[in-house]
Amino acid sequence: MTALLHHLEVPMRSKKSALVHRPARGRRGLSCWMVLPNSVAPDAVPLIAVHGIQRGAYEKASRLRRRAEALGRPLIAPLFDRETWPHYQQLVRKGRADLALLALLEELRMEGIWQTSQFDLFGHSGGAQFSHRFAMLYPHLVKRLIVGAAGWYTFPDATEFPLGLAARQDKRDDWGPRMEAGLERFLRLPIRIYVGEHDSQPDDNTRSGPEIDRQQGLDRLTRAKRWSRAIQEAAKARGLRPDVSLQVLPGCTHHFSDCITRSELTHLVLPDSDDIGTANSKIAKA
């Protein structure tokens, strides 16, 4: 991995790993911040981390930093910004945040960075809120979903997109249709969802509304809660065993610091292995 870090800044190495900032390529191009573990077996999984809509690319990269490269797995941490993506949230809106990711996971692709078919998707907030709807529309990219604290969702049900997935009227666009293209996929991932006990509380971020609040809820937790029941439902549905856990963090609030720093939530974001039960665990422990 060493041979690799030649043509990028690395501000912070270690003996284990090198935290490096890649400059975006191109004028729609993506700059990112990595965690790369100096020795990366070729089937190490990266972690794809998506920032809220504060921008902490850098935060999600340094605070699971020591757990990455313990896992020696590399971890990739975009950074849209506010000019070229307002609204990355919502995937498929202004700038296409869903094809800038998606070229810039080719550029460290080819560049050696990784190596596997598939990656872990993370959000927290409005990275969150990305993670799923790239997961709905790109089901076949991700291994592993961890859903942190979403504003609000895309629901497996038959409102509008970006509510649910049925076609808008009157628009010529046919996303929520897409994503229910590939829903049973979807359904089949593991896909791990937590909100801090006290994110109960709606504020100037949280987008409300007659159709949203009757749909979601007023707040962070309850919406966490709803969504995960839904797509539990919709897996079975389908005849599917969903592979779906929420965790409320104790004593946590809406800030990923704080979710952190209260909680083990790194174990749920990077666990020893696939076996859910053992993050779980150690959340509850906190």
Second form
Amino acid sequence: MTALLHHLEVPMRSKKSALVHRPARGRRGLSCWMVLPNSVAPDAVPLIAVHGIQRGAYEKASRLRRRAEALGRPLIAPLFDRETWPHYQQLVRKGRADLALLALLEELRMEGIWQTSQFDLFGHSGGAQFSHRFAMLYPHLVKRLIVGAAGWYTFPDATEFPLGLAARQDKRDDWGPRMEAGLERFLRLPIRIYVGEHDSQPDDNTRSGPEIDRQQGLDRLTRAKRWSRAIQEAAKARGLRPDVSLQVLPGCTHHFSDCITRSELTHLVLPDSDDIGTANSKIAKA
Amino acid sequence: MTSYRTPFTASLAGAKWAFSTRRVQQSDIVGINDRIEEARSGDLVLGRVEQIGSHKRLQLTSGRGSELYPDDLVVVACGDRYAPDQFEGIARLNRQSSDLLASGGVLGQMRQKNGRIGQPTSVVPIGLLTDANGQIVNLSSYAEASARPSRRPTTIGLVGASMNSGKTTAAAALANGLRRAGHRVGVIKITGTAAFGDYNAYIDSGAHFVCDFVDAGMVSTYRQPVKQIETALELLLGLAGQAHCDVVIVEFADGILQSETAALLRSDYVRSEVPSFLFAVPDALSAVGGSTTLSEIGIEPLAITGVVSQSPLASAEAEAMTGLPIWTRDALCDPAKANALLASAASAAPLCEAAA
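Show the same protein again, this time as the form predicted in complex with the partner chain rather than the form predicted alone.
Every component of the complex follows; first up is the chain already shown.
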């Protein structure tokens, strides 16, 4: 792996991992921050960590570095810059943030950063919006989905997209039905949802309106609970056994730094094994 | 290990080996006989180009087209050809002069041709190539060994209303979209005549695994027993599974009225292995008539695609009359859209495992 890093900036190193910045390739390419453990097993599942609207890709990588390093798992934190990707959270709006991430991941695979067929996908706030929608479009790529404090969600119901999966009346060819086509596979995913205990007040970044408020509630805490319930019910309605959990992080607000320092969020995002039970036991359940 | 060639095999190396012979181990060939009239489908023929006609190039094993010149020596395979836009011919050789039925290297006897094209390139068969046991070398000896895949890929079939309806473009576009969506994609051409056009188009799409009936030991599927083509499909799907493909696109040549394709679409085996189809058509009327024909045998395509999709007006007509969505090449190339199409196909085949 060392040879691969010759093309990358290496701003700081520890004995066990490198925290590196990879510049974007091309005008619509994504840059990213990566945690690259010195020793990575071929079957080590990478974690893709998607920032919120503050574009804190470096923060995601640096805050999760030690844990990724300990587990020997690569971490990739893409950066959707404000100019090119103002609406990256909605995934399929102009510019197609989903395609940009796919292209980045393909390049990184070619560079040997990751080798598995799937990855874990984690997003906080706006990144959580991106992540759950990405997983709805590409459920086969996601091994485990972690959705943190999203402002709002796409629900697995017949509400018009993007609130739900029905086609909008003015769209002959819409994204909701495409997500619905893969919904069963999405509902089979292990999905971990978290939200801060005190993330219960709408703020300037909380999308609101009669329809969304009626469907999802007024604040992130309520919306997380409703979405969690909705995807569990959708799974059960299809005869599936949902593997979904909602964690309310005690004493935490909306901020990622707050969640990461006040709770054991790192263990929820990067558990000891595929068995999330250990991590769950460390965090107060909703 | 020291290798050497007999004078005969050394001289054969100077001939142009057609794409149809790509699987042949050239060192196996040690002799030639002149039992020209006994040739059957798949037999290897050494021939001399007599007169350049419709096919001015021969597709080589290397994957490029070679300009043909009079008196070129060529190694081709005896075979049948079904091509409404070109020739219909059978696997029969005439020692005075035979017909190059396909530029992939198929030699036979033309029975009829499309009025818009000229006469076939004529090739004089010099003899049939033989192995160390004196047996005529046949492509069937070079079929891939059967595989035991650990998984069963999701399959999507591609059928068309006719030749040149856009099947291969659609298959390649879908392969590209699915590959970009992170799938491991295989593409199989299960019927037709040996040629590298479609084969190369699949490779160019980025598909991880590409094969055709030649890999199952056939130079052409025209006039071959349906059971044999089913066996070929079983072999090639197994190879795709062995190559760890989680999705396989299976293209059927020509139109749904072509005899072998029509029989395969009615085959219980094919329908169990390929439960979902895209239908490529050149125009709206073909969409209507073709979807009706498919409906009569119980096939409801996932979507219509092909040449018709280039025309918004024709697409609107086709969609209005069939109720089926129209997929353009660009839509098939889109990872998210292709993935949704695959999900629809997977739901049509609940026993299939869609991906890793």
